[in-house]
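This document opens with one chain alone, in structure tokens, the form predicted on its own.
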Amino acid sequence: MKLVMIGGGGFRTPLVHSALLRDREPGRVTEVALVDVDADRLRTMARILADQAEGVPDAPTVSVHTDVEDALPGADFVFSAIRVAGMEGRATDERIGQSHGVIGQETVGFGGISYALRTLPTVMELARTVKRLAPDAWVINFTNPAGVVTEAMSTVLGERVIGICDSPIGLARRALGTLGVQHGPDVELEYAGLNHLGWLTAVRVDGVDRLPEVLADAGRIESFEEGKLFGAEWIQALGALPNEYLHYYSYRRDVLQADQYAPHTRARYLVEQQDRFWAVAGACEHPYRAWQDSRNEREASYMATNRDSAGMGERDVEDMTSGGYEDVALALMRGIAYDQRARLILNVRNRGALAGLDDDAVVEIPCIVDAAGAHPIPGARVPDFGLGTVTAVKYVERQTIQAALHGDRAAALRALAHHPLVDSVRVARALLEDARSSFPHLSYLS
């Protein structure tokens, strides 16, 4: 198979390619098309994964390409990873939203709209450009905000474009591992909401539900990342185990203050420590093992300002294992190529498998994979008290998608002013002339 990577020079990518490496099994991809518009970082990530390949025999053949066009002919899969304006975006983001008191997170809220309103014109050419050149590929998309960004490539591809994230499966393992148990064939989960907004509503193990174990025990709750940052008592009260990106919500005036506090905020770091990253890696013997020292550094600062408002301090080692979301890619692929059945949590039209929202609504839930795709699997719920919520963050969601769609400023507007996390109308209005006064991309927006 042929997989074509969209944002092939970003930092994630040694970790699908890891995967790919595992991998031994008959139809696996052996050819790797890496296509980013930063060529200096396409050679050094070409190093990089020869560096990580090394020893491994077979490896998949590993081409680089600033030419979306050279790289799609033939593919069976096209991975989507990319972020407009680059790392110096989110930091504009989170700047422009400190400076009016709201939380400027790169997929949440203030962040995430405007995240999305530069990047859905892109993504929307590249899926015009995929049915055009690659029309049999499946698109798997990981750009963010992934729920925003999957429905909205979807008007163009229909059910041929699949949203993965990690945070649900990454939660569940954590709570798995409460119980002594992996996550394998004779688990089940039941998960329901949108991207960065969902719940975990059910642990099976062999056909029975865990998860009341954990919610009964305080101790057990906060020996994972996620009860530590919302508290035993706050999970224990909602009955149901809630996304880390929930902690903006449920905890937005604390988080908030800790943005404040912070010497720099995240994306700032990350912007110093990838500059560090790709100098070294650029100049080194062994890039690959930069790149795992690298990672390691990031991972441990994860929701830093988060975990201080929560007083967590340090990550535990066990809490920066991912969530695996390159093995569930490849699961995703062996799953659609080889007819593999696998059940994996989602993001995908819903065609009326959750409640309260419509057809062409992209929710994450728990889908079956087959030759044919991913299928919703009926009966998700969100708990009542998210109802609200998930039905404003949809609002808002598509009225993002009609502003870059139809470059239309008023729903832009409505989009940012109907958010939960932004709290006044002259605020939204402020915030988004801000972006549009920062971004170039945003001159679309009349």
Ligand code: G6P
Second form
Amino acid sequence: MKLVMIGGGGFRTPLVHSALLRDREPGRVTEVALVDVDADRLRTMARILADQAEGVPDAPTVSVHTDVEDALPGADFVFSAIRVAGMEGRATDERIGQSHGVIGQETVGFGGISYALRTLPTVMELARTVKRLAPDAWVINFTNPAGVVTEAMSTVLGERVIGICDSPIGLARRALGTLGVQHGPDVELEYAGLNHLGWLTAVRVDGVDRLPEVLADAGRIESFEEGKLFGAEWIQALGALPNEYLHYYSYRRDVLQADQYAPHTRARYLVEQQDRFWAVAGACEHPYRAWQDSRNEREASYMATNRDSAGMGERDVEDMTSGGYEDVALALMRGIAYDQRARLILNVRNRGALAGLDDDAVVEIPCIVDAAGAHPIPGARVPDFGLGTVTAVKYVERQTIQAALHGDRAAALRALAHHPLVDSVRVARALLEDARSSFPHLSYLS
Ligand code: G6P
Ligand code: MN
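What about the form predicted in complex with the ligand, after the form predicted on its own?
Shown next: the complete complex, the earlier chain at its head.
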């Protein structure tokens, strides 16, 4: 089985590779093709993966490519995890946001829209190339903002593109951890919304919903990341567990204030942290170890500004253990490749599962995966208090797609001005101007 990783020179490639190395099933991935625009990173990544595979029998072969057309033929699965304009682009979005007093985070508000506007033309081209050269392949999209990117790609690939994110399963694992329960086949999660904008509403263990037990105990709530971020009182008032990215909505003013005084935005910090990593990894004998160290450092500082604004201390080690990203990817591939039924929270076309959104809207909900793909489980429900935000943000995503696919500048303005985190049309106009003059990628918005 052949896996093509677009953006394969990216930092999270070894995570996916670790899941492949753990997989001992017959019919597992035997061939990995890394594709990246950066040949140096590809070279270093190939060395990291070789170091990581040291001593593992039957590790998949790894090839590197700067031309996607060389890599795609024969692909069974295509992972896409790219960052158009790189980490510097992410930093620019944050700076523009900051200068107008709005959030510039890579997936939320202005930052998410700007990032999508420069990413969509590239991923649409990729979708068409996959359709031409590997029409039977399944595309697993990691590229952020994952919901809107998946929806745009689905206009070419239909249900053959599936978006994934580790935050819903991470939240569920942490909540289960407070009960001493591990996530497994006996656990059924109810989660609904859009990517980075959803709520965990039930956690059934052997058929019994244990979420009320978590919610009843403030100490339990505040023992893990999301509980600390939002506070037990607010979570108890909601009666559901919010995705961590909702912190930007619920505590907007506080995050913006903390952001003003933060020595670095997230991306600015990562530009330096990652530059150090690539320099070390390129030169050292055991680059996989260097990767592990760098990853731990990156995870420990995740959402630092939000945590500062909530008065939280250091990030708990248990909150850092992911087991999300790579495991979701592997479970999804296995489900499809070996018809191994699995229940996963994925970004897929709605097809009637969530009331109030049309069939083609990509939503993040529990799905059953089998050889025919990912099937949304009907009956997922966004809590009443979230319906307005979900509807508004889906409208924003649609306008963003309209802008990118048709060079429609008015649609870009509608997207920005209607986002719940942009509070004035004047600001929306200024944001669009700044994004256009900072990114040549947006020249299509004439
Ligand atoms: C989580 C989100 C991803 C996002 C990542 C950012 O895992 O689910 O969508 O890419 O955080 O982490 P970073 O270290 O880049 O801030
Ligand atoms: Mn995510």
